[in-house]
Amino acid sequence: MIFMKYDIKNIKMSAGGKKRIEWAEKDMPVLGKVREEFLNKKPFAGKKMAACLHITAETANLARTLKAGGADIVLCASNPLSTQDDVAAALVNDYKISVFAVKGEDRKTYYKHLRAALAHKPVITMDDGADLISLLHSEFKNWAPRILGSMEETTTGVIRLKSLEESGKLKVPIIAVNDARTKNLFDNRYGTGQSTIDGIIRATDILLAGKNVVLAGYGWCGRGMATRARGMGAKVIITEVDEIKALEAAMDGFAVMSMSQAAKIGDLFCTLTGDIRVIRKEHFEVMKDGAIVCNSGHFDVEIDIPALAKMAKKINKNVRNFVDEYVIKTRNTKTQKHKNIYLLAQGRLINLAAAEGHPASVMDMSFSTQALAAAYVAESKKKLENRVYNVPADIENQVAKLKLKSMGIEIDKLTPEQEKYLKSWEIGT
């Protein structure tokens, strides 16, 4: 029976939805660890919680041990086309946590569920992008000084939030989950270096092998997508802003250019950047008939679709599931008249939008580290300042010790004489 308030598209698909949960959870071990020690000591006892993340199965047992943990939770979507209505359905049916979420949901829809899970009076929000405590700080800003802390799951949110704390207006203390190595380094690197070729692929049916793959960005989740793109025959180009790490890819043995020059050749585009229209008119008037746009960045700002629709004198939606077609009037040539650009996913997360997201056992550590660090602001002895804070090292130790023991790997411990050596400055050569 459900005695819950909830949006989602059909309760009547939880069945599948507690599939795809139950199969997640078989490749999370260490958060099914945190669940146990939440389920005993109790973090979040008669806390209200508000989660605006990506509604998954692997976020789905994140709802769950926080639940387990005594939180009374409400989840919203962190992107209107990331939600697996299965999975929400299950949440809300199975598993008595309330969700606000449907998969393609308009943006006024977007923000009324955000408002819903604001409603909910939560004293702990955990956001994906910062949309949430975006709202509380203009909406919502009377509740902020209930609000005994947030996380933040990834990178552009972090450089909001930054924002705010510099210019002195932020009004709740942030827990930087995304800058946790047990996150950025994995997360980031191997899941969304996977996921979002994933995507790419489920929706176009493309061969990487011998095509020029274009990566706006180097970071994390560029050399992730580089080195599994280079690994299936693709040629990789690299374009950058940052001398560093222009200068690392050029010696990872990657092509490095301007988007400028990259766009002539590419056959395939994907940004990675967190930044403003990285992809914009110069660059798609120079691109070749056939070429294919994607984003994997968190927000649908990093290609310029207002300035790719201006130009195309037709747009044939879904010519393949989440595939538009931009039919373009070409430039200073007699043999052809237009050319197609063919941008994916609406310009949101393909990983997310037509791929499933990063897989369990990646998210297992992202998981654990955010639910972690939740507890560790349930428990604060003392209320943390408005600022943006660091994963407590702790908390990055015991989630790579368990990660790294559900493996079955052990490692090497130092010697009480090489203790010593690394602290002492007497012994030299």
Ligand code: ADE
Second form
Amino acid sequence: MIFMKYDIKNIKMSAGGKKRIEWAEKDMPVLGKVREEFLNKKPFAGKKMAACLHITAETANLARTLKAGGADIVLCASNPLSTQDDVAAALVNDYKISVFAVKGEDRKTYYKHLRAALAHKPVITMDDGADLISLLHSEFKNWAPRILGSMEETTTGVIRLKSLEESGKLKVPIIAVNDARTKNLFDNRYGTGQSTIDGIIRATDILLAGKNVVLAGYGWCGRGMATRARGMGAKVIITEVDEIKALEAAMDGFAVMSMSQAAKIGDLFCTLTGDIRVIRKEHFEVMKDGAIVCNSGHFDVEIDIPALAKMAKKINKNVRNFVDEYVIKTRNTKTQKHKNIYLLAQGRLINLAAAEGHPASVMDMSFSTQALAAAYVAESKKKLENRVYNVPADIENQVAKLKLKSMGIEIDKLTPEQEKYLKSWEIGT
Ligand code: ADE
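Take the protein just shown as the form predicted on its own and give its structure as the form predicted in complex with the ligand.
In what comes next, the whole complex appears, and the chain from above leads the way.
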């Protein structure tokens, strides 16, 4: 009998988790093809892997794919609130994959689980937010030279890793999976766009039509959510710090203003910036009674929750699942003595905390890109340098091609004449 280490909520939850994994699998045809290829080629034979990802049905299918490729893989959560406990149970019970993750785990347990994943002695790692890499540069720095490569799934992680690279201290080769077009153009835009709204609605049951919805950040995630919220009848307001993105939002037809202006009129606020303290005390001070505030960025730092807590004379926890009511004394009003501000999912990413994260169909592309990038690392003849690399273009093309095929979409091919024309400069007016 193989002795497997794990730390999950309850292994008896596995039956429900298995059904979810199988349901997601149906919408992940590209990953299915990659799995078939891995079963034949075994790119990870004899290699240990650790993946710090949101433990969802989609991640389970990625882990199964890597295992099919010969990897000895362990998983830990990349966020304390995003674990699907039934999926974790099925991974352990039905797929014999070690998992260290419990939904709602405290910070100490979260880090204990990360350490357990690194104690597995992986030579390839995957991160969603760069937490494993961060440990590989502190407590586990002696292990860092053994890492052949590490994949990074999210914008926030890539930002952290590029600054590590710029400081000259990066000790591990990184593949910036987030920056692949087969990831961010689809996962960030359509995945975050839809699942963030899904999380907000599941948590609050509010009607979006007619509401002033304030979105901080107009990257791919903000754009995706803005378009979807507008489609549901919301009046969408964008706040930005980047002139070009602000202009783009304005010309896409959204209202664009500073957060100080937007704070006075917003009914619902969502941060999607990857930055810190985007909604602060001065903004809470002018918000309307009943304003709802949430975050869809990777870390829970975008909303200044300590400031909100300090302003509150009372906090009513869990007035609904994932909704905390902050009762704030109001100033300068004769009639009203207090107002309520509602914070969702403790400021953690609402789409994974209150909903199920991005739908499988879009994770199909992200995780096929992940899996193929990992195989590229495993099969590299020469060890990669300690740099942040882009995903090789042929991997992007392969994933896009397979996805189109699975959708039954055919596209045109360049004719020899067109190919020649595109390579020439002689033909003009
Ligand atoms: N990130 C966003 N949605 C996700 C999902 N469904 N699974 C894993 N990671 C995710």
